[in-house]
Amino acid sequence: MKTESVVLIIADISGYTRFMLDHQKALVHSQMVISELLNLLVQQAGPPLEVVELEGDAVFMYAAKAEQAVARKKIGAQLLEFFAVFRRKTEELQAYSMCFCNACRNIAKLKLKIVVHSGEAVFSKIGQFNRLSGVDVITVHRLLKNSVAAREYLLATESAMADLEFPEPLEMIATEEAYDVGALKTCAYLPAAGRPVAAHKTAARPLFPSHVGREILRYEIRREYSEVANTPGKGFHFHTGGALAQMLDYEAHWCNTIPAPAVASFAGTGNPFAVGEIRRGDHVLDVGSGAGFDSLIAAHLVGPSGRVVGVDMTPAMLHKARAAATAAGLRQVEFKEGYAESLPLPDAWADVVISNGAINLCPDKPAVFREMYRVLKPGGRLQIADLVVRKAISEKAKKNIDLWTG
């Protein structure tokens, strides 16, 4: 153990607590958004700041006290930059939000609070992590409960202000906070709202510029199609099962040949076998293979000398497809978890790539087609059945997650 003089910092995200008691969708989406923002703060916390740990919706950091003014000024600049990057990210996430749950509708209401205190900390090593303890560590945590009425602020104790310099003079409000550790003289800085970031209005920007936007969509798609896998008879706003296969002009014997569970959870939009022949010995990739109906048909067509790989991102569908392949005794087919935008196959592997009703669910369609082209052999074929629109889709419709997930 050792004791060091440090500047202690906690960056805390506020605004989502009330959604923790909301319905499941808001709870899950709020945690995905918070994770994205916490990751942003951690990435922003470069030297001389060191992250100690994540504490719920907060990041606990420290920096060694610096004698040089340039080092003190760097810490001050980093603290102000936290507010700037946080605001830009929440504006971006809100602009591209596709969901109308309480969490997604209120991303812009998330705010950042930063508290800073200087003093002594006892360092102990637990594995690869530093653990900080002592009265001053307790004090900086107490500062999160304060009298500042604003929801976005920087609150620094008198001792912290002596160890910080900012790139420009800040308008600070003198305050005093009383705790069980004693009264503390503090200064509060309230960041100006500033002008909203307008970059997200540029037409050239992708529909899903952030990781969390894609993951929220994928989460909802998995949730929807897990129900198709687990309760296929429930009834959905799209057709499923053997009746759908008949509607799409599949040869009738396939519904009797393929194991019934895979047939029951079939949810395609067309018949990829109607546009080209699958030959004995072919290597076939099924993108968005679901419960395995099309993959198992392809496995019968390619025979023991061929290979079929189905790729899907929904574990419940993969489980059902693998069970059906085992029941059918088809060793030439396997199912892999993955995304259409990053297929888990080598270049030039497939003679034929099939896909049925999956590409419309993918947020980055150009990436999907690039991946299909990558894994396709020269002279190979794409046999795709999917939804086609005959007129432009409105921006409002593009940002409605319920229209994407079905």
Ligand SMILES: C[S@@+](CC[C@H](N)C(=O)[O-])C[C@H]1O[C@@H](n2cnc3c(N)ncnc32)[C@H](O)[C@@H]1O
Second form
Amino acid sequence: MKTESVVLIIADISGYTRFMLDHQKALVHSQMVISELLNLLVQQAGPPLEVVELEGDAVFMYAAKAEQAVARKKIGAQLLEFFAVFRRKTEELQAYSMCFCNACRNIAKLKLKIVVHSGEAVFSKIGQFNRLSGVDVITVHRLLKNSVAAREYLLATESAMADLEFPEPLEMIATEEAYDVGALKTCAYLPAAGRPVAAHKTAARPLFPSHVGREILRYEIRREYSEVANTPGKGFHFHTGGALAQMLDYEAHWCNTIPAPAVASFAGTGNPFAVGEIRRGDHVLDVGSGAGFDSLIAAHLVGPSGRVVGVDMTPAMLHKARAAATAAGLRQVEFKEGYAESLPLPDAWADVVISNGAINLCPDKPAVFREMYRVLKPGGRLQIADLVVRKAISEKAKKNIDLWTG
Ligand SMILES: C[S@@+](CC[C@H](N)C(=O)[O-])C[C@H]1O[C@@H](n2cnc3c(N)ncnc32)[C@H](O)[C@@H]1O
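Which structure goes with the form predicted in complex with the ligand, now that we have seen the form predicted on its own?
Below: every chain and molecule of the assembly, starting with the one above.
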């Protein structure tokens, strides 16, 4: 155990209400958004800041107290940069959100509060974890409950202010807080009232879709298509099963040849076999292969000398497709977990790439087509059945995640 003089910092995210807890979808999405923001703060916390641990929706950090002005300035600049990156990220997440749930609609309401205190901390190690304790560690946590009437602020104790320097003078409001650990003179900086934080150095904005927007969409797609795999008879707002295959003019005998569970979870939007011939010996890739109906048809068509790979991102679908391939005794077909946007196959592998009802679920369609092109042999063919829209889709519809997943 050792005792060190440190600057203690907690960066706390708040803004989501308990309302989220009552709604399963919003709860999951809010956790995904918060995780992304916590990750951002942890990435941002480079030396001299060290992350001690995550505490709920907050990051607890410290920096060894520095004698030199340059290190004090660095910590000050880092604290301001936290506000800047946090605001940029929430704006980006909001702009690229594809969902109307309460969590996704209210991302811009998330705010960052930073509390800072300087003092002594006792360092101990429990297993591989560092633990900081002592009165000043308690004090910095007490600071999270305070009298500042703002949603975004930096609140620093007098002792912390002596250990910090900011790149430019900040407009601070003198405050006072009383706790069981004693009364504290503090001062608060409200970024919203001061110079706009976005004026600090900015990073390039990523292109659509944002990482977390895409993860939320993928989460919802997996949820929906796990149901199609596990309870195909439940009834969906799209057609499924053998009746759908008939509607799409699949040859009737395929429904008798393919194992019934794979037929029951068929959820295509067209018939990719209607637009070109699959020959014996061909290598065929099925993108978004679902429960494997099309892949198994392709496996029959290419015969034992050919190869078929189905790629899907939903484990329940892959499980069903693999079971069907085993039941059908088709050894020339395999199912791989992966994304249409980064296909797990080498360049120039496929004679034919088929896909049925999957590309409309992918927000980054150019990435999907780039990947399909990469894995196709020169002169190979794309045989795609999917939804095509003939008129512009409204912004409102683009942000309705239920329209994306179904
Ligand atoms: C409408 S279902 C169609 C499944 C199958 N092609 C069929 O016709 O039954 C769409 C499938 O695409 C998969 N999918 C959606 N987005 C994907 C992505 N980005 N990468 C891989 N698979 C994806 C889903 O998991 C789901 O199994």
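Just so you know, these numbers come straight off a predicted model, no measurement behind them. Rigid core here is just the name for the largest C-alpha set that superposes within 1.5 Å across the two forms. Positions refer to the first chain, counted from 1.
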### Query
After the core is overlaid between the two forms, has the C-alpha of M161 moved by 2 angstroms or more?
no
### Query
Fitting the rigid core first, would the Cα of A121 be found 2 Å or more away between the two forms?
yes
### E177 C-alpha shift between the two forms of 2 Å or more, rigid core reference
yes
